[in-house]
Structure formats: structure tokens, C-alpha cells
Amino acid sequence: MNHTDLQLELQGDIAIIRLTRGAKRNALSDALILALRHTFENLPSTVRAAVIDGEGPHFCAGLDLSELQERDAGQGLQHSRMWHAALDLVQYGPVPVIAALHGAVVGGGLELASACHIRVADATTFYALPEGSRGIFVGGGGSVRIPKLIGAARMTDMMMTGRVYNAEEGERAGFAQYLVPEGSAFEKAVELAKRVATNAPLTNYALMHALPRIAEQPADHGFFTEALMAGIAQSAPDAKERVRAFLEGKAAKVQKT
């Protein structure tokens, strides 16, 4: 499926999904929104991972301000609500899904980036959230996600003072795990992407929909999910055969990279 603002292109068992709004810095839009949602809604079966990037210079510069609108507060909760259904598909959907982060990572596009579930950054992304400056707070999960990764402190002083984070700092605070060249984010998702492919299906579903939860839980609840999890997952066939085939000496063995 092609949506104007969205392309859908597989490659083999990998999805790329590129925000096509080049020349509005990837602005996300409503209806950019809502075709994002049915994208992850109608993956097909034979994806096993995904990488999400921008057309253009720019991962994706925020919230489309032009679509601003003077809504009461019950339509305000209600598009809020909306995109949180639309990015909750993208790190509680199907598979994997990597961000290939350049140029601009702003507002609403720091909210789609920090639903990936990794993050690869070139040399020339930036990230920054002028919600405050601009009157109004954050409505894609932010506020949930955005910590989750940097914290409250760094995110509070990002909105209050319009602090904005280079590659470099970005990385280092947390924002992406990966910082490549100028250039090369999109080469080292795939890559990332192909090889997270690889995995079983179920140890990817278990870091995907388990691990974050697991992680809000008190510890005496996480133990219990993580027991329930591990034993749904190693009674696979799929494990049973890797487990197999490690203790027959077919697997390559964890070295130093």
C-alpha cells in the first residue's frame, strides 16, 4: 500500500517504510498519520522486521503546525488518543521496527522515533521538542516514551528551555543507540534489520510486547511475567532448534566485536 506521504516497499522478509513529505521536512500530517496505523495494520505475513525513514534531508520535522486547529479540550483528547493508537502499531505491532534517523528528529517525529524499538542515528540528526515554546504539550506519547529513554529531568528542560541535542550528545543521552556517518543510518537499520529478522519469532514478540512491560511492573510481578515468558518461548520448535543446533556445535558462538 502507497499512501501519498507513505511508501511501502519490501525487500525480501524487510519492510521500509518511508515518510515521502521531502519538501515539508517529513511534517507529520493526520492523515500521514492514519496511513502510518494502516500500514503496520495490514503488514504482511511475511515481514519479519521494519525500518522507518525520511525522504530527504530530514527524518521528520514535528507536527504539521498548518494543521493546527482550535479544537475544546474532548477534540484535543480524542486526536491525541488517535496518534497514540497509530505509534502504539508501531512499537506494540507486528515486528521490529527500526528508525533510520537523520537531519531533523523533532516534536511529533522524536514521538514516532522513540516508538521504534531501535534507533540508528547519521552524524547530522538533531532532535528537540518545541511543544513548550510553541504554547502546547506533547500528544503522541511523548511523555510516556520520551523519558523512557533520556528521562524526565532532560526532557522537562528540553521543553522548558528549547534545548536542542546534536548526533553526538543525542547518542550520549540516549535518544539512539547507534550514531553512524553522514549518510549511512539508513544502510545500518537494514542491516540491523536483517539481522533481527533472523531471530524467533517469539523472542521478538517477548522483547517487543513483554520486556517494556516487564519493566513498569514491581519486581515481584516482572519476575512472574518473565517466567510465563521464558517458558512460552524456549517451548517453540523454533527454539528447541537453535538450542539444538548451539549444543551441536552448528551455532556460531557469541565473540568480541
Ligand code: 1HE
Second form
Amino acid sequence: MNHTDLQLELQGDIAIIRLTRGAKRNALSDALILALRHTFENLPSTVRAAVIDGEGPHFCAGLDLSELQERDAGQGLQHSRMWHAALDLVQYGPVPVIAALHGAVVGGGLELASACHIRVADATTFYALPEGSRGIFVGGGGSVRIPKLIGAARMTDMMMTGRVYNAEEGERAGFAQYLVPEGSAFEKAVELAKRVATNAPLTNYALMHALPRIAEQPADHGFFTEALMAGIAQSAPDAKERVRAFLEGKAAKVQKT
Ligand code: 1HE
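Following the display of the form predicted alone, present the structure of the form predicted in complex with this ligand.
And the full complex, kicking off with our chain again.
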């Protein structure tokens, strides 16, 4: 599907998904949310990792406020569920997703970023949840995903007081795993995506689908699920080949950076 506000570009086995609504700071209209969902549902099977980027000086200004009109409670609920369905496909879709962050990562933009597996932020990035001051609440999965990154106390403070985290504070708080110089988030995200794409597919699958579920389970259940996943991953020919290559001195050692 072609969409004027969303571009999909393939660079080998990496999908570059770009929000191209820079004039509106990549605000997420209903159409854009549906396009995002459609894109993740229909990624070519050759894709092994994806990067999400935003055109212009800001990653994403969140919900398109011009569409926040006269919804009744039921319509509001369905609207939020539509976001959940789309962002669920980002988190639990076919491939790991790396977000290249810069400028505003606010409201629904932060909800989108938090559905990704790795976040790379450049020095211009800032994080906020203006829902608090707009008289609304998060609705794109933010209350589930954001506390897992920064804790419920920080999220409460952000929404109650309008606190904005800059790039360095955001990295310290746990929003982003990588902080890079201004203008280099996309390049770093692609570099990481290429590295992630070389992993055994079952390892990436386990990290995307087993790890977050294990983290939610009571320890006893978690250990059991972990053992099942470990057994399945180890049994794959890919794993045996990779271990053999290391033992034969043909695979890279772990090295200090
Ligand atoms: C928008 C939006 C938007 C910009 N919806 N149109 N999100 C917010 O509350 C954040 C609102 N946006 C901002 O605070 C600022 O726009 C930014 C800090 C992101 C960027 O500032 P700046 O100075 O670069 O741009 P601008 O001049 O404010 O915006 C440029 C245009 O984009 C302008 O439209 P124009 O026709 O006058 O050019 C803005 O109106 C438009 N624009 N952001 C609609 N968000 C699932 S629930 C999630 C709930 C939420 O996400 S609530 C948080 C919404």
C-alpha cells in the first residue's frame, strides 16, 4: 500500500519505514496508524529487521490532535484499540524494530517508540507526555510499555507536571539504549539493524516474543518458559553451526568496545 505519509524502502534485508508527514511533525492521524499496521502486516518475507524514522526535525508529535474531535466514550475506546492493534504489530510483528529518534518524541510518538525493540536517540531528542496537560490520557499502549522503560513513578511525574526529558536525561532514565551525536541516529539505527539481521532468526524470535512474556511471569513459570525456549533455540541447525564455528576458531570472540 502506498501512503503519502509513510514510506517503506528496502535496503537489502532491512526495511526502512519512514513517517513522511514532516509538515505536521509526523503527527499520527488515523490513516497513518492504519498504514503503519498495514506495513507491518505485509512486510516482505525477506526482511530481517526494520528501522523506523521520522522526516524533518522531529521524530513524531504524537496523536493528530486535529482529529481528536467529538468522539463518544465507545468511539474513544475503539480508537485506542486501533492504536493497540497497530503498535502490537510493531512489538510482536515479524522482525525486530529499531527506532531512530530525534527532536520531539512525544505523546503517541513516545508510545510508538516504546513499542520498538531498540531506541537510538540523537542529541536533539526530547521526550514528553503532553496528554497530561491536554486533559486526556495515553491510549496507544503507553501506560503498559512506558513504565517498563522508565518506571511508573517517572511516567506519573511526566504526565502530572509536563516534565520534558532531554536526550541525555532520557538515556539515563531508560528511554533509549543508545545516545548518538546530532543527526546520526538513523545511520546508527541502520548499522544496528544490519547486525541484528545476522542473528539466528529463532534468537530474535525468542527476544521479541519470549523475553517480554517471561518478564511478566512469576519466576517459577518464567524459568520453565525459558527452558522451553532455550531447548528450541539450541536445537536449530543454525545454532549448532554457529557454536561449531566458534569452537573451530572461525567465529568472532566477544571483545571489549
Ligand atoms: C500537529 C501536531 C499534533 C504539530 N497534531 N497537528 N501531541 C502534542 O500535544 C504535541 C503537539 N506538538 C507540539 O508540541 C509541537 O508541534 C512540537 C514540539 C512537536 C514541534 O514544534 P514545532 O515548533 O517544530 O512545530 P509546530 O509549529 O508546533 O507545528 C507544525 C505544524 O504541525 C502545525 O500545523 P500548521 O498547519 O500550523 O503548520 C501544528 O499544528 C502541526 N502539529 N503537532 C496535529 N500532535 C493514542 S493517544 C496519544 C495521545 C497523544 O499523543 S496526545 C499528545 C499530542
